[in-house]
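Heads up, the chain below is alone and in the form predicted alone; it's given as structure tokens.
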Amino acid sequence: MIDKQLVFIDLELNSREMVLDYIAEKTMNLGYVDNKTLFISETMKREEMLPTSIGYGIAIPHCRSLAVIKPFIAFLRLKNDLHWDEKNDERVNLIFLIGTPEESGSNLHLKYLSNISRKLMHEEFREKLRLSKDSEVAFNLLNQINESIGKTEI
């Protein structure tokens, strides 16, 4: 789920709307969503219910959308931390975005959203994501992960 092109490092964007829209409109590229603008408001709704930032600079967007074709997770460093929600003070700049497919009827994302979590209490795999020099070593990484649930849960 975790995809080598959906590694972005020091991007500069400074809203939470234009990170979903550029991961959004990534994902639409590489086949993973087939509505741009149904994926995003999903997600969005979901972040109305409970903001997904979760402490330490880190939020995890993620939702079950029909606009989804097969899941996927986007890693996400901003150059510059940004307000993520307003029903809080928390200021990101690590982002996971989790999209599944809703009919999938499979538990995948909530391994990999409990994988990710684990990783992200620990401080040293933290400051590793934040000094990445570039996406390849951020997505070394992160597969980890993905190797963590295994290959054939995939």
Given for the second form:
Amino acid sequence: MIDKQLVFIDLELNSREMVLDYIAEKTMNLGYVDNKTLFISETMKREEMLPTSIGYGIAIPHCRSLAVIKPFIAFLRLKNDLHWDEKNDERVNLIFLIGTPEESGSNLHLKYLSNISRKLMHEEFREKLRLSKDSEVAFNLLNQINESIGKTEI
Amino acid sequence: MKIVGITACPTGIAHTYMAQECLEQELKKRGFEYKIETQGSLGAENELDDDDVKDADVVILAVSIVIEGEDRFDGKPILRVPVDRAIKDTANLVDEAVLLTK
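One more: the block was the form predicted alone; return the form predicted together with the partner chain.
What follows is the entire complex, opening with the chain shown before.
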């Protein structure tokens, strides 16, 4: 589920718009998204409904969109922390961007998202993500969740 | 003390499950009995049956959409909050639920 090429460690991006633009560009190039503008505008629409900063320095922007061809989850750890939404004071430095096609189909993908969401509520897991020395270590942490799902789901 | 609850959010992708996890962690820490149902993109999971509800002292509904089967809780004290409060303000939320049992 998690693509090693979508794990980014210690980037410096100074706004929510820059973060979304950065990932949208990467997911376009990797064939997950086929319409960058639409993807960004639908993700922003979701943010405007209710900002996805969830406390603990984490934001989980997401959308279900026709612009998404294959489901994906991208992980970014910022070097800086950024003010996620003008409606509150939360500062964010861990970002999970989740893209789901309009017709999602795959339960496995949703299962992964629900597991990672639960996992993120554990301080120990957040610490490990913050301390991962490179994208390889972070990828392995996130991928463990994949493996544990693979075992229970048939 | 036994607390049951339901979590649900508009997209059903993340907040639902985060809220469940936060509530479970807090309720476990306090040594309460608990069971939290999720109504998300995967449908209803960990569903509350009649026995679960019968024994519950209070019900927490951390929901930002209309949920299924709310009539199960008729006659029980109910604390209803937006789903994100269960994530950001879990301890105070549980305190409030406990107050409703008194």
